[in-house]
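One chain comes next, on its own, written as C-alpha cells: the form predicted on its own.
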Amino acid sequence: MKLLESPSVYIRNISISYQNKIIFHNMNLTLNGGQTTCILGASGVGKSTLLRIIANLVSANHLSQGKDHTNASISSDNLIPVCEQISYIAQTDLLLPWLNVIDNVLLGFRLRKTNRKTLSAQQSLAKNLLKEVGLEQAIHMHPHQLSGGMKQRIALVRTFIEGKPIVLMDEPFSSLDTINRFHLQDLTANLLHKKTILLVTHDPLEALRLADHIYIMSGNPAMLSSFLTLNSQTPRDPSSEEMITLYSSLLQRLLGR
C-alpha cells in the first residue's frame, strides 16, 4: 500500500498516567498534512512523554484509564495506522555500537531484509547524505570513536533515509554546536519539506525557523496551548526583524510574563 506523502494526524483525548502522576488528561492535537509542528515546554512536562505515545512506544497500561477517556484514538487521514508511517529521532542517537556508520544508517532496511539491488542505491543515497552532514570521511567508523554531535549526525541521516511520511524529532540538534546546528537545520528543512513533523525542542530561535505552527506545553497535568501560525518559508532567517519581534515575544511567553 502507498503512502500519501503528507497524511494530517489527529491525536484525541490522549490521557496518560505514570505511578499515579497524570500526565496527559484528554490532550488534543492536530497535525497539519505536509507541516511542521513544533513544541516547546519545560523539561519533564510531558513533550517527549507525547512523542512516545504518537509512535506506540508507551505501555497501553498507562493509557486510557477510566470511562471518560474511551474515546483516545491517535489516526491519520489516509486510514494508515500512524505507528506504521513514522521515522522517530529520539534525544539519544540509539547508534548500535558494534555496527559501522554506514550500516548504522541502513540498519532498517537490513532489518527489513531489502533486497540487494535496493539496498545498494539506499547505501549511495546514505553515502550522499553523510557527505552532506561532512561526515563522508567516517563511514567506516564505529559510535565510539564519534564525538557526539558526530553521533547525532548520523541519526539525523538514518531518519532521512528512511523516506517515512510521518517524523517525530526529539530535541534532534541539541548536541551540536551552533554552525552545524544552523546546518542541519537547513538540511532538515530542505530533506523533509512536505512531510508532516512534530518537533520537540527548548530552543525558541529553532521553532521559528523551522515551524508552522508552535505550540507551548505547560501544566500540571500537561496541557498545550497555540502560540503562533507561520506562514513564511522555511528555514527562516533568525537575523530578520520579523524574526527577533518573535522571538522575544516568545520567550517571553516561555517566562510566564
Contents of the next structure:
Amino acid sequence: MKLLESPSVYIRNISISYQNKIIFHNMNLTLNGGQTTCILGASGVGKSTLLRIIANLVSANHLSQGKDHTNASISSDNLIPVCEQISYIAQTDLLLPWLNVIDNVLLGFRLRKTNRKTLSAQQSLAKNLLKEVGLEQAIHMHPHQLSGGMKQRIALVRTFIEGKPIVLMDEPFSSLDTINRFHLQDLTANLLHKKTILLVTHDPLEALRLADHIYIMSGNPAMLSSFLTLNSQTPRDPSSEEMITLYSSLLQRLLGR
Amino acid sequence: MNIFLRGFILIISLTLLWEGVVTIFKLPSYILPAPIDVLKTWFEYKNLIASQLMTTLTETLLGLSLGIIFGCFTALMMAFFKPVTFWILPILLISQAIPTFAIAPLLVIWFGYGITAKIVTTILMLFYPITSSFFDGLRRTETGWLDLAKTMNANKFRMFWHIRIPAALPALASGVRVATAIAPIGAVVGEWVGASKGLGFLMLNSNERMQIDLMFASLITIILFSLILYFCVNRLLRTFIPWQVEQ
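Return the structure block for the form predicted in complex with the partner chain; the form predicted on its own was the one displayed.
All chains and molecules follow, beginning with the one already shown.
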C-alpha cells in the first residue's frame, strides 16, 4: 500500500449527548498534518467519545440525539473520508487470542481482500518490524504467552503496518508499568513519526513527551482549551529542566489551581 | 490428587457400599445383584454387550455430530441474518419444550425401528444446548475487537469469519460438552421405545426376563461409555480451542 501523505483533520461543530446529558456541544479541533495532538483530561470527561466519533465508531444515530448538528463535519485536506484513513489503538492491546503474533500483526490484511502476493510481502515486512522491536522470538507465540508490554508493542506494530496516515490512540499505555510505558512512548515516537496522531491520555508526562500540541478537555459539557505547543523533537527527555517546569505547570492546570 | 486415583477411590467406595447393602439386607439377585455377580455376567456376555454397544455408539456419535452441525448452522443463520432469529427462536424453544420421551414413540412410527429414529431423538435432545450456547457466543463478541475490525475497514462477512466465529468457539465448546453428556441418553431413550439392537434394548430385554445382573452390566457399560466419550470430547475441545482457558 502506498503511504499517503499525512493530512490535516478538521473537526467542526461536533455535538453529542448520552442519556439526555450533553457530553459536548459544538466542539472544534484541528489536527495538524504529520503532527501529534494530545488531549489531556480526567477519566469520563468525553475524550474517548470524541476519538470514537472521529473513528466513526459511534453511529450517526447516536449523534443526532444531541443538538442540531447540521454544520457538523469531520474532514481532511486530501478529501478522502477520514474514517478510511485511520488506524486505532485502544487501551487494551485487542490481540486475538487464537492468532499467533504475526497473524495478529497482519489482521487488517486478513479482514480486507488481499491477494497472496501482497500478503507474503507484508508478512516479511511484519517479520522485520517485529525483529526491530525485539520480538523476534515471539513471532509464532500466542498472546497469552506474552507480557502486557510485549502485547502493546505488537499492537503498535499492527497499527504501523496498516500504513494509514492518521493514528488515533486512546490511552494506549495506561495499563502498563512506568518502565514499559516509557519504552513504548519511545517506540511510538519512532514508528509513527510523520503521521497525524491524536493521542488521548490522562498522563501529563506522556503528553509532554510525545505531543506537538496539548489540549486540555474539562467541564460539563466538556470544552477543549489549548494549553501548549512544543516544537522540539519527540520523544522528549522527561528529566530536562524545561520538561520539569512544564510538567509542574501542566499539573497545576489539571488540578485547577 | 491425580484424576485416575480419585476415580479409582470413588469406584471402590461405591462398589463397597453396593456390596454392603446387598450383604446387610440379604437382597436376592433379582432385586439387586452383588457387584461380583454383575462383573461375572459382564464377562460372560461380553460379546453380546460389545455388539450392542457398537449400535449405541454409532447412534450416539452420529446423533452428536449431526446435532452439532445442525445446531451450529442454525446459530450462524440466527446471528448473521438477524430477522431469522424471531422465526427460529420459537421453534428452538418448542423443540426443547416437548419431552423427548413423549415423542420418541412417534419418531419410531415415522422413522422405523432402525437407527434413524434414535439419531433423530438424540439430535432433538442436544439441538437446543448447542444452538443457544453458540448463538450466545456469537452475540457477545468483545466490542473492542469489533471496533478494531471496523477501523480496519472489514466487511460484515469477514468480520464474522475472522472475529465473531472464533471468538464464539469457547461458548460453543461448553454447549458441546453439555450435548456430549446427554447424547447417550438420547440414543438409549430411542432404543427403549422400539428397537431390536443396542444397549437400551438389552437393558429393557434383560429386565423383562428378570436378568437383573445383565441389566446392570449393560447399565455400567453405558456409564463407562458416556464417561469415556465425555473425556475424549473434552480433550479434543481443549486441543483445538486452547484459548478458552483464559476467558
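Here, rigid core means the biggest group of C-alpha atoms that superpose within 1.5 Å across both forms. Being a predicted model, the structure only gives us computed values, none of them experimental. Numbering follows the first chain given and starts at 1.
Once both forms are overlaid on the rigid core, the distance between the two CA positions of Q152 between the two forms is 2 angstroms or more.
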